[in-house]
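Only one chain is given next, in structure tokens, and it is the form predicted on its own.
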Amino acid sequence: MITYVKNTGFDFLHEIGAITSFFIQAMRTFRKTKDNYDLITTQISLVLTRSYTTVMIAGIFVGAILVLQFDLMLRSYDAQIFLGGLNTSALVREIGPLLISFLLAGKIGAYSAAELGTMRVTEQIDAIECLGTNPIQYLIVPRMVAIMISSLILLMFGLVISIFSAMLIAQVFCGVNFLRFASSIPRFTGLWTISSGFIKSLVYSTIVASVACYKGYTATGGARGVGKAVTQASVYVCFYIVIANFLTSYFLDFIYEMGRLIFGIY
């Protein structure tokens, strides 16, 4: 038991090395790199498209449920003033970036594995090699750095959508008009919680992008290895995803903490 323990988080950390070392190779080449930006816009239109009509109906939902669970716990307590306010400061501090992370895992980072990782079984990255071009630059940047971009335009629209889709919910449900709802936003959504929110939502979207493309590139074993990477990207991502939310919560807390030392901001 205690070597099958060992050999698991020996096994974790080279994991966590080796997928940190390809995301560092891939930045170095993306920063020598000037002729790559058509290829990333490609690629973020592909994820945009792929992905918005998937945001867009888990946004409405997730919105939904998110203010009718607020208002029942500040109904008991007569605080209904504050449902507006709390429920947009979950949804940008934790539930958007988390939300977007997940559903870029599960739609195109499982499709970059497997697209990738069919490029390396049937020869083609060797190929490209072969050809005197660099893989990195041709097929991973540009899949990183758009799958980077573009959860953060995911995450707009999606807290866009609801964010008012929780307003009309309140209207309808539990009475709570759109005037009212929106007064306490700035109380409790103010630049810092935004700003929590995008990085939360960059750190995410990193991790999804370096380990699906790792997974992919590294595939191995034909058919069956790229399955086998297909289902370890979606797997590890969410593993990863729930590790970093926990030390990027902390790291931020944290720093909001010490600024309001320094600054004696409250």
Given for the second form:
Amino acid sequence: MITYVKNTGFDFLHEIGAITSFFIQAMRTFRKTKDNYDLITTQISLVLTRSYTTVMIAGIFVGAILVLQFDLMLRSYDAQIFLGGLNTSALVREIGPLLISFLLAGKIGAYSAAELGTMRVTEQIDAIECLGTNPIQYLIVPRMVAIMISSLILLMFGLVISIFSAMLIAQVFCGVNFLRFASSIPRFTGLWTISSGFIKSLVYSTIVASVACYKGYTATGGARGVGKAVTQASVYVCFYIVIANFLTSYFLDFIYEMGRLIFGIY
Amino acid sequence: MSICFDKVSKSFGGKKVLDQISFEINKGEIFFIIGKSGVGKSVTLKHIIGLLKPEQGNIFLDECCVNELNSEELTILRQKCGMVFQHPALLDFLNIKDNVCFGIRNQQLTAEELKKSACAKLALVHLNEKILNQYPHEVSFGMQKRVSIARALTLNPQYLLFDEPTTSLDPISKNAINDLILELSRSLNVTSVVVSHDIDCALKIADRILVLEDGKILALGTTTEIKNSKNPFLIEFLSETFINSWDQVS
Ligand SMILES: Nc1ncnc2c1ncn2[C@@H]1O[C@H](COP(=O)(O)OP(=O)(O)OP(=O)(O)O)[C@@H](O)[C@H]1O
Ligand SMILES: [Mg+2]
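Alternative state: the form predicted together with its partner chain, after the form predicted on its own:
Then the entire complex follows, led off by the chain already shown.
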């Protein structure tokens, strides 16, 4: 039992180390070439076209759900004027980045892992190498950068949609009109909140990109190997994101407090 | 001497595939590697280009120790080599033209020039330019195989490594490929290493033949030496393969 725990612990650390070094290796081969620029823009457009509908639908419903829940609690304290602020703050800080990264993991992460895994087991990656091209530079970097950039675009898009849907639900079901909803937003959602949301999103999408590409790139053993890579990519990603969520929340709060102490900003 | 294996050993999960193999391939030579299925022919070929690293021993290509190069040096070295994989390994998100031109896509050529060079290489392997805009999964396996040979030729390599270039091809394309190998070697002094099950054609175009068996070299010599060998295993091997190739024909 103890050895089992120890082994799993070591495997876990080993895996994190391998993924980190894979990420660093990829970023080191990043070059600003025209070829690369084209590849990245194609990948970004692929990621965006594949995931915008999901983000839209999820955004609409999450905004609606959240506003109903908050309303339930706030109403009993007669504090409905805070509805807009609380709702937006929760979306920007936590729900938005988390949801976008889970959606990306399910849609793009699994897709990339499957695609790269298939290319690996059918020797396409070896072929690229033999034709004098670095496969990390040609395949991995564009995918990683595209996932990271798209996550920010999708977050922006998703937040706008979910805030509007929340406003609508607040108006129709909770009797909080647009103006009252919007007026409380700035009280809870400052520049820091917004930037921390985007920082989190960037961290999570980096995790999605690295894990998915790493799993796909290192797949072995035919169709079974690809299947394993895809499952591991989607399961591990969610797991890593939850851990990263805790760490980033803690860390960002810490920075915020420090900033407040030192510069006296609010 | 241009390619040299020096006591190379390789095993996968405790199973010894290559056991202290040493041989040399000369410049401009057509060198055939034959042997039973699963004996390690593809593994040998992948060692030459650094896709696999030996556990023991060294591989030299133009006096460069392949297994000690880092990835950037390998990339430079590989531009001198063209590799045809056993499975076509075409990039399935690119069309045939982009696949053939993959090696030269960064050389500041116009679209017209790229297309012309793709057509020229496809013509060498008896393929029509009609398929230029199709995707790999839209053409047959034999055609994919020939596209992959065309792709290996685009960088005008000094070394060509073929892994079963003529399996699953019709006799006419097969002859075309064999003539191509012969022509490249004779006129441009290209060194070809060919893994093949086709003993007939090996005896026809090869300069020297290497026969692998159980991770060891069973025989190595010119075609006449191989044909006239008294080694009982070799005689058996050759007759078996002859019978097999007869079976396929009839
Ligand atoms: N990546 C790998 N992992 C594990 N074992 C491998 C791997 N590659 C090759 N082998 C083993 O090495 C042996 C030789 O494989 P190889 O592909 O070189 O055979 P081959 O001579 O090319 O056969 P064929 O004529 O069927 O292509 C096989 O028995 C296989 O089990
Ligand atoms: Mg083989």
